[in-house]
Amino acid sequence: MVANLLFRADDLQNYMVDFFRKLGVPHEDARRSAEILLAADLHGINSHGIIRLFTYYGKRLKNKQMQPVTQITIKNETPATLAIDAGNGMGQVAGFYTMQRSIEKAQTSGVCFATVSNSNHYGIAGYYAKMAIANDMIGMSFTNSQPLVAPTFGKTAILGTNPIAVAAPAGNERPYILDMATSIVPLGKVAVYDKAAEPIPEGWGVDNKGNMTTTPAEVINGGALMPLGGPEIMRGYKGYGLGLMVDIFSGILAGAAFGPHVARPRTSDDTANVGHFFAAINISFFRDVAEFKSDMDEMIQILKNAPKAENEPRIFIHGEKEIEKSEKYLKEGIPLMETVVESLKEAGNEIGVPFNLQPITI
């Protein structure tokens, strides 16, 4: 079993303002990109979280493949629409100030879509659906990625892990949060069984010929995960086309890259170009925002206390285990794995920002 550290979350955040700072990247916006990637490791996505910190960021910030200081530039804009180019800069800075302004647009104009070109990875996509709950919205997030995913009876990876984001207010019950990628795995998952030497179970990838296989290595190198649901026998074919439609929105209509245009960050100098979509739908110019609530609330409490399946105590709404997850690391410390500890320590010598944190102990 892989071992964990345990980490204070502030302590964490800190280090990486302290980590963009040293690559140039002005205070405010380091200190909302090391929020958004906290709040993957908060959350239980540690895939997105601190351990792309040197891996992704660092890597392409040093090596001048992503712009530092984030340049916005307004493409197109209407009373409920916003076209932004992010100048290659940090997408979580991009990813916070179009979710921000969209839910601005619609307090005016009821709903408001916007997309984001020119951008790079911006952190769980959750965080920026959940920024309009405070607001009574509905929000929605969207982003495109790398290409780790083959179409339905495909055997090339063509599609990114595409994940979808919803968010929605309740009134005594906690809020609705989709957070999903749309292949059936994260690759890091694939990764994990492979530097344990475990097979992973069948329908999660194919070899570079289009079979599927339990290799997590012929996944890796040449092969590609399935879309969600898997093989078409299972009707992958919808995850599949559920990460066609994220791509239509935040890559062809955002006039960003698109399938496998988005560039590998590992193994391609080029910029990414990765695009993004977000919604913000006023409740109030639909019906009554109280009674809205207080509907969610009905639906959850009919879900929540459904007939549950033998053995098992609970049945959870999406978002929820997250949620619980987040306010229990926040008063124990997150879990880091003392590989990606050791990395950090690596990264930061390089870099000239020391990881010098103490773990927790309990």
The other form holds:
There are 2 protein chains.
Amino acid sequence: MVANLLFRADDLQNYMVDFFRKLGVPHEDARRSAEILLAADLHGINSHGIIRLFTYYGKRLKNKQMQPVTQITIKNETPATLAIDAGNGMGQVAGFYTMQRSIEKAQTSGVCFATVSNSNHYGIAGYYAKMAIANDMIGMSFTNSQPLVAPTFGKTAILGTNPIAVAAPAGNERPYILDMATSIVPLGKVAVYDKAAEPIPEGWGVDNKGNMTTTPAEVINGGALMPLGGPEIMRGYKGYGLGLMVDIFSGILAGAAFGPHVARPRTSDDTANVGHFFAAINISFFRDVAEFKSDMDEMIQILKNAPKAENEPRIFIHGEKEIEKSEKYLKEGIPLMETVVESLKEAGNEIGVPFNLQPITI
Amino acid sequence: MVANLLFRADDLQNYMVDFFRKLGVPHEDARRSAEILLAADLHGINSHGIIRLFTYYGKRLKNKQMQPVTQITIKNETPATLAIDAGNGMGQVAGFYTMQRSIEKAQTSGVCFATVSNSNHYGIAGYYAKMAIANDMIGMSFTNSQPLVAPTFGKTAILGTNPIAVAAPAGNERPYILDMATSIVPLGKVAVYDKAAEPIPEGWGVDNKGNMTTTPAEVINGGALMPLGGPEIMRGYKGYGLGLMVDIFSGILAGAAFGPHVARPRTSDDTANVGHFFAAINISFFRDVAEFKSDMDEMIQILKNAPKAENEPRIFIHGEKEIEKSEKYLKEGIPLMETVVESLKEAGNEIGVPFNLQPITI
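Let's see the other form, the form predicted together with another copy of the chain, since the form predicted on its own is already up.
All chains and molecules follow, beginning with the one already shown.
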């Protein structure tokens, strides 16, 4: 078992702000970007959090592959639509701006659909979808990403893990927050099995011939992830279809890169030209908000109280585990693997913002 | 192997029009409903076609569980939103009306989101999404349906097979038309294995204890379908989350029935209060339509020309198989199983519109 160190959420947030500021990101943008990265760690989605601070952002900012100042250009705007160019700036800054504007527009128009082109990795998709909830709206966000997933009957990575995030408010119950990659698992999960020298379940990935493999290294080296569903007999072409849908909305409709054209942030020298998609849907334009929330509560209670499968104590609603985790981590600290802390120290020295945070001692 | 009889598409269409008219459906509505049912058979989705003429529609119309004249009430309308009550009429009539109005609204507003409550089964979701394509729009449609799917870690059916349909135009290539249940397979597919006394793949369904079973009868009698993905280790909770999303949009947001409240059309005496959701997205509000289509063509070509897995000759785009099937069936006739023809004859006699069509002889 890899040892974890616990850090205070505030400390990590402040460190990331300093890190981004040192690289020329304006204070407000640095704060926003740090907050969205931290949200991933807080919710237990550590693959999308501080672990990427250097590889996805610091290195690319230092090498001028992305811009520290996010110059947003409005390509097209109407009361219910918005098309943005993010000027190869911070994905988080462009994402937050666009979702906020979408929510404003949906206040008066009922709905707003928005696209962002010329952007970079924006963190967890669920963060943006969730912004709608406090405004009594349903929120959606998709983004494309570097190619890692093979289409059904293919053997090479063409699509990203292209996530779908949808959030809807409830009344007394916790909200519904779906935030899912359209692959079965992210590549990072396969890497964890590889490091542990354990086989992966059949169906997660294919080798370089397109055959399903349980050897994680064969997926990582020349193979590809499988889409949600896995093989054809389990209807993996539906996951492939959803991944393609995300690329149509956030890549092609946005006028951003798509499919294999999306750059790999770790290794590519090119600008990424990642695309995002956002939607805000004002519930009050369809029905009474209190009635909507009351029905959401009832649906959630029906699901949670439904008869359980043998040996299963609990049925979950999407987002519930993550909310519970963030409550725990805010209190007790966020766990980071020792190897992650080491790489943060290395990156901190390279950028000139030493990572000197002290872990919490229990 | 069950024997199939071939019928001309026109003959089946005309028969269904007569059938609906006999039950009091106005001519134009009968024509529309027949056309949408026929579209399912033409595209090889025969579970949603003429096979349901009596069980889902004829019987319920005869028993006055649904209204032959679809009285549409507009509950709320703005330039980019529409909320409709279908008056417990024909789902196809309400669906066509609402998608058409959504497309009209998106001509000037750029997007339109629409909900329908108090409706009935509307056939294949893909039909409505596809309507957007000819207008250079992206179309979406969801609908909820009778409970057949267990949530992850549950053992009873709470959610319908709640389909997601999304369609986007291409240029020279065929359009992208995703039309997928959020379960792995429909219950009808499990029934086919049951009749053939063959085991189903592990992961399609659970027995009455919530354990995965390969015995189709255990899924049908007291068990439930599994959501896309299957068990937790293969991330079946994502399919469960998508099914819940469909119910939030088409059930709860619409103010229709949701979850286990959606009536079972074959057995329930209640009105169904099915809910639908539609969206039309005008591409020209986001980018140049010709450029969008050119990028769609490129993406489709990249996927189709990508290296194939061992022993796999072809990578498909969603909707492609169905379009090819409809071209073949329009020419050669639509295959119906002998048992289906028998049940059509029975139903025809009961309603007073004898099914006397002659199969095509080759």
